[in-house]
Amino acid sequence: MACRSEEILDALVKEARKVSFEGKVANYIPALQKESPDHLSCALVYPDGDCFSAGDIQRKFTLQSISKIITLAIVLMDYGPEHVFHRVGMEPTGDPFNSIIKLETSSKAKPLNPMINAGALAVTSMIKGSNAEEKVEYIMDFVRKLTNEPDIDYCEEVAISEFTTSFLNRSLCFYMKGDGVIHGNVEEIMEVYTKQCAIRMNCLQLARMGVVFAMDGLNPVTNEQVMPKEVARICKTFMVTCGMYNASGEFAIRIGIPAKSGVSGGIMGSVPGRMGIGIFGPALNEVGNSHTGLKLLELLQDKYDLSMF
């Protein structure tokens, strides 16, 4: 059974509207504080074509921390598995995404997984190119490839937002670095983790990559195979164990569907085989996830029985 009518979405989403009261807009990176609580937006895509979507759906917001699946997908097709993992690790935390005390206690500062800020940042470090520039192009080409859209591109106010106050993720780089997990200078990881993070698109667009994900790395729309199946299967079954920050296994047991959130109040969702979500709902949880989005997730698998377990 599938979501194929927006007059009904458009129900769900007025539904889940109602609790974006109990949120908050993310502070912390002041370009983000600009939004408010009110909007959601949800789009589904399916491998057939159709489309269906209810809410604010022209408003674009940046990925953020869905970003750190697209990174990783590249870095999974550009080195191997063996080379990434040799860096990072494979296993949850339970800690916030952006702590520190896994580095300082796990052997050798090697991140646990690549969802967290100090992963994600191991992930950046490792992206092909020979300055910063090539390195977010090369991101941004592959990201135009997920959603058929040429024209997608970073926020660069929200980018240079991130730059200049990323002082925790600057020390996630320094201790990694001194201990040999990343290398190359600092600041160029910096400037292109904050770039990529900055990516911005609508939820259309978003359930558009989410979709690519869900059919193991084939475009439907194109029938291009962007990625491998097994990178698929891999990025999948991170955004199970890791995607909802420390929030994955009640999100798993709630939804239970391969999803990555970000703080700008975005989720990607990926139904395997059936369908991709794209959410954007800036009304965030004392986790860092979407408010507003998880209440629509609830709703959708409540009527609709997305969970893959």
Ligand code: DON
Second form
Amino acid sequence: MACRSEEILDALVKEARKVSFEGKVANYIPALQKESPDHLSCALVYPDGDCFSAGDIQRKFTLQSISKIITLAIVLMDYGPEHVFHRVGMEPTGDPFNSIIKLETSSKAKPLNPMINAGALAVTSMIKGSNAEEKVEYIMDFVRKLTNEPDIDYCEEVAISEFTTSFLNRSLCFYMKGDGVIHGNVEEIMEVYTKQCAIRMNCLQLARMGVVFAMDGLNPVTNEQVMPKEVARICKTFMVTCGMYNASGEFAIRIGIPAKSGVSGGIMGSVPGRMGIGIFGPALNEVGNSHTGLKLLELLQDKYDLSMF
Ligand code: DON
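Since the one above is the form predicted alone, can you give the form predicted together with this ligand too?
The next block holds the full complex; its first chain is the one shown before.
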């Protein structure tokens, strides 16, 4: 069964919004703390092109960690899985997304997976281009193909806010560079990374990206295969095992769909063969997932049996 009623979706969004007071807007990136915790918007996009949305759908937000799926797809296409997994692992960590601890305790500073910050920085260090600007444009072009929106851009204010305060991410880079896991200029990697994290869109555009992964890389609007099936499969698998940080196991049990969240409060869901989901709810729980977004997904799961398990 699928939710094809805006009225019902609207009622579920209103219900989920009630728990917003239990969450907190991220503040470690200063520019993110301006968001209002009681905002919640959602869009569902189906393979036949139908879409349903609820809440203030115009409201844009930055992708933050959701961008890690995009850069992962790009490097998998450019270098192939073997090369990529030589630099970054495939295992969940059970640690917070910005933890440095496993870099020290695992052999060489190879990050355990591409969804934690260390792994995503290693992935970003592989993006092709002769300077930061070219690399960012390369990422943006792929996002535009996924969303069918030529105007997608990044938020300069959020990018600068993170670039100037992100000392932990710089430390992760230097640690990996020290062990030869990444090469290149750390400031340039940080510039590309903070800009990819600051890519902004609304939840309808996010759901459009989600449906492409759900459809094994086929963009159902343009009928273009924008990535090989194998790449979409690997991305969706990481979304299941590591997409919701160190709460991915619980999420797999409670909701059971490939999903990726970001600290801005975005969640992209890709229900295989069925739909793309875009949610924006900036009130976060203690691990950094959207608290209202999770509540909404729970309501959707109860009503429409989203789980793939
Ligand atoms: O690097 C950071 O901390 C943020 N730009 C993104 C963090 C985030 O969304 C959660 N990470 N998995």
